[in-house]
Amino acid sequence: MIVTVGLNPAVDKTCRLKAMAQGEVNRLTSAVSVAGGKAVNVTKVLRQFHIPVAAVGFLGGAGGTLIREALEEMGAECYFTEIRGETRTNTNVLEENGRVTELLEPGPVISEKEMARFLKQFSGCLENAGLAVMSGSLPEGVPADVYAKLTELCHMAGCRVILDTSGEALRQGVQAGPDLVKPNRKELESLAGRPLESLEEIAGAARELFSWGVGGVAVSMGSRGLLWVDREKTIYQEAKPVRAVNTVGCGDTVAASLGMSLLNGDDMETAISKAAALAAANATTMENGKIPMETYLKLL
């Protein structure tokens, strides 16, 4: 089983109009609110493929009440912890023209008793758990070195991390030495204070972080591709062409696939592959986290 931890999960509201006049009343051509969040995207893929999930972190309201019923249709297992603050909606809106305007809420205020009880089930779910994929951002009240206490939970019951943050999360949860870490370009070189452009420059950075005990890297680079380096061989993977729907959540499948690769015992090689594709497919759908698997089987 994967556990998946989600602790500032989204409702995403999508709004369409033809153009948006600020200031002015808007008139939408259509609204549609799904479940989403990196891990709940990370969720979504996983349970195309069957795999078992556990899905954790923190729901309230009318908003988290849709992301555990879209979930659970999905088969997966909610061990959410509910909380008194809202989960938060993010509002995408898309103009005829291209252009986006995204509005993101802050999210809830996490109480230390709310926290507790989050620790409390997320370490049950280790009991048979073979791998837990962390992703996102962290709300309000919840310290920035929460997933390297959760990734030191996970070694001490035999479970592996997959590790999707930024920020100062990422900086103090790499140090606890997840088996494999997944940045974009821009949070890895925050991590190593210093642009990079080259592929050898985004390995050398991706290698300073084997100091700490990690595994694995892989860097996800949009539409160049994605990029694998361990302590014994570097992989690029360049991404195919696809027309682009929307890109969002396409680093969360690239989460998904390499968690599923680590469950099959798949080689670096296959698993970066399926992973490049299945981003791909992704980004030719509207919905975050949604395959095409025709489309993911012909790119692969």
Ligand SMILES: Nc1ncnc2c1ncn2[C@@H]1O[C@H](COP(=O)(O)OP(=O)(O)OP(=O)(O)O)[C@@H](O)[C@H]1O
The other form holds:
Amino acid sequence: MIVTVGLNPAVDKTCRLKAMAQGEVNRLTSAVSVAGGKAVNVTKVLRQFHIPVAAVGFLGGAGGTLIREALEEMGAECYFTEIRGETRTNTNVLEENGRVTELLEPGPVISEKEMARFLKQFSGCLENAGLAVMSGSLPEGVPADVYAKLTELCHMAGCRVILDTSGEALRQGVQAGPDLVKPNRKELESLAGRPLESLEEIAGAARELFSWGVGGVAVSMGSRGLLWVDREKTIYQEAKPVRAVNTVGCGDTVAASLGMSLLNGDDMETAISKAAALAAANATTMENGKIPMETYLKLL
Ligand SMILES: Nc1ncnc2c1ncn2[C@@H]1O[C@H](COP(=O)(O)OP(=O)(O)OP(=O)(O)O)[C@@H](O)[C@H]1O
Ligand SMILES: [Mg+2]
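Please move on to the form predicted in complex with the named molecule, as the form predicted alone is already shown.
After this comes the whole thing, all chains and molecules, with the earlier chain placed first.
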């Protein structure tokens, strides 16, 4: 079983209208809400391969219910911590002329009590878990060292960890030595504190994480492909050639694929090749985390 950790999930709402008139009443022609956020994408990919998943994190309000129901429909077991605040909704307003307006909610504030309840629930999930995939940003109220703490709990329970986050949560998270980290190039640059252009520079910065006990680093570089470093080897995988229509969630797909490979015992060449094929297949559809299996197998 894989535990997917989503501390800051979001509902993605898409609203359409002819043209927006500022300061007026605007009638929408359609409004569609779907479960979003990185951990939801990871769960979605894993469930398409029928991997047992326990999804954890914080959920509250109507948005929380929507996300829980979507995950349950995918066949994931949900062990979320209910919060008093409301799970955020990110709204995209699309006008007929193609203009897009984004409205991002601040999201809930997690109380100390809710945080303590979550840690208890998380520990309970680790009994049957071989791997935890932790993705995304942190809501207000959650300390920046949370991924470090969760990694320690996992390792005490014999559960491996994949970490995919950014900023301070990443900086503090790597210090607990997760088994695998998946930064994109920007995230690694911000961690290293310097620009990284060449593959050598990128690999060098990734190797610096070994001193914290990180087992391996998969640096995703968008259409430049994927770079893997561990203590034994360095693997460069070109991006698989596809007509990309939406690359959002490609990194989440890589994290999910590497998770499956870790549990499978794939060698790293196979794991990286599968991850690149799966991410490229994800890029061929508008929906995040939706894998057209035929495309995936063909690319592989
Ligand atoms: N245009 C593309 N064509 C083929 N493969 C792609 C393309 N864009 C991305 N990929 C694949 O997906 C992987 C992950 O993409 P990327 O580096 O954009 O992740 P990311 O920035 O973490 O994305 P997100 O956080 O939105 O999931 C890349 O390493 C590459 O293998
Ligand atoms: Mg990413």
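Note that the rigid core is defined as the largest set of C-alphas that superpose within 1.5 Å between two forms. Numbering follows the first chain given and starts at 1. Everything numeric in this text was worked out from a predicted model, so none of it was measured.
Practice item. Superpose on the rigid core, then tell me if the C-alpha of residue 264 is displaced by 2 angstroms or more between the two forms. Key: No, shifts by less than 2 Å.
Check your understanding: Can we say the CA of residue 15 moves by at least 2 Å between the two forms when the core is superposed?
Key -> Yes, shifts by 2 Å or more.
Practice item. Would you say whether residue 92 is displaced between the two forms, judging by a C-alpha shift of 2 Å or more on the superposed rigid core? Key: Yes, because once the rigid core is superposed, the C-alpha of residue 92 moves 2 Å or more between the two forms.
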